[in-house]
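Just the one chain here, laid out as structure tokens, in the form predicted alone.
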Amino acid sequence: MTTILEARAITKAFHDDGASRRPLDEVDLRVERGELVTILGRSGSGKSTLLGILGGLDRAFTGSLELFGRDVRRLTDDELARLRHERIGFVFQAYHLLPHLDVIQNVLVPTLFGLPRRDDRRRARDLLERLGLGDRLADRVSVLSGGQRQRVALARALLCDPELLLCDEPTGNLDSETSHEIVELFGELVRRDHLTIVAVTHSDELARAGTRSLRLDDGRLVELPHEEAR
């Protein structure tokens, strides 16, 4: 098997007003290549500062990281924001559109930060075919339904092909419904697209769909039995 990501003993603390907190202590995680992992935790246990750590987006950490074999601190910034750009996406809980675009613009947003390619917006349209909206190209985002919008963020995070989806409570805002539809959105992009996918979530149907479910509690992340992760 292919090793996508590799951490070792990551250790983030804040110091706020003399006082020092550490959220995550001694973290080791690694995964695979068509990995579907979710990390549970209570509400601010750190499971997104885990995150941004392992896509990259925060390198004030002790402790070692690897993506795709490489190690993320010998990296320049212009190397890391490549790698992020080519292999990584990101969903986020609040999804961050820009509502001032229509929907296949807010897809296309990614092309702003790196060489646009011919078949940028054939694939958005393909993208949001797939995902239910390719009815709603020319439609603003400010109109859409939560579940509308968490599909045009998976698109945005789609569009150039990443070999690792990195979501932080993907089906947070979501009713029941549209986050089952997420759910097995998930499965099927592991499966046949052999896409990775690290996924923080409150949801218990997201950690019994995935490959592994681990908790981080105490600043410590521990692999759940399978049993309890369902």
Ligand SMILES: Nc1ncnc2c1ncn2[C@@H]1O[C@H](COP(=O)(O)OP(=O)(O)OP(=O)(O)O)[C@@H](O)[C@H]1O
Second form
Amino acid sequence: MTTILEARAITKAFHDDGASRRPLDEVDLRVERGELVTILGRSGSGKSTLLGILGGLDRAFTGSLELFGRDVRRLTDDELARLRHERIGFVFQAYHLLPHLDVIQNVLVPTLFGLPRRDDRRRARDLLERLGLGDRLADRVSVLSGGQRQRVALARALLCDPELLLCDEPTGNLDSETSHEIVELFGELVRRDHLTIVAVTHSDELARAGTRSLRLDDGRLVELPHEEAR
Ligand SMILES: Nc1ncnc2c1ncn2[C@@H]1O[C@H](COP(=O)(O)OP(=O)(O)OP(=O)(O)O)[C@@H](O)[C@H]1O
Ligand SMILES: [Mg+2]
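Previous: the form predicted alone; requested now: the form predicted in complex with the named molecule:
Let's see the whole complex now, leading with the same chain.
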């Protein structure tokens, strides 16, 4: 087994306006290659905060985090940026797309930060077709619906063939049929391409398709028995 991610005693606190919050209190999590781990938890429980840390976007925490066997705190900013770019795909809760670019340009954004490969455009088109957006390639993102934007963000995260995909509610805005297709796609990516996925989700279907389900509660991650995830 190859360990993709190992978090130990991750603690994160925010102090503002005199108030102090600690959404993450000594969180431990280890994820092996090919796992699909889902994370549940009430609104405000710290799921997005955790995902940002696991993806190397936020290093202001205590505890330790290894990604692909490397201690993220020992990496320079450039090394960490490269690791994220080459090996991690991230789907943000708020998508973070560029509204004035069209769909395919948004999916191709990662190629601006690395060496573009000859088949990037074809790959972007294939992904978008697979995600049901094949007829929207030239539309500006600002005219798309929430669920369509969510799928563009997913295509962008998958473009560089990441080894680890981190998703913040990837099916949150989708109807049950489209959401079912995303769950199928995730299953296929995990089985066929050995992609590793950590997804914050309230979807029972996605949780059932996963290898493990966890709940973030009171700053701790609790493993759920598989049936309870339903
Ligand atoms: N940048 C920040 N500054 C101060 N507090 C923050 C910041 N980001 C998050 N928090 C606080 O940390 C807690 C967890 O927030 P987080 O966004 O991780 O929750 P969440 O579980 O993703 O919620 P949701 O399901 O609504 O997306 C909240 O109480 C929030 O107010
Ligand atoms: Mg969130």
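Here the rigid core means the biggest group of C-alpha atoms that line up within 1.5 Å when the two forms are laid on top of each other. None of the values given here were measured: they were computed from a predicted structure. Residue numbers count along the first chain shown, from 1.
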Against the rigid core, is the Cα displacement of residue 142 between these two forms at least 2 Å? yes
Would you say whether residue 129 is displaced between these two forms, judging by a C-alpha shift of 2 Å or more on the superposed rigid core? yes
Flag for residue 90, CA shift 2 Å or larger between these two forms after aligning core: no
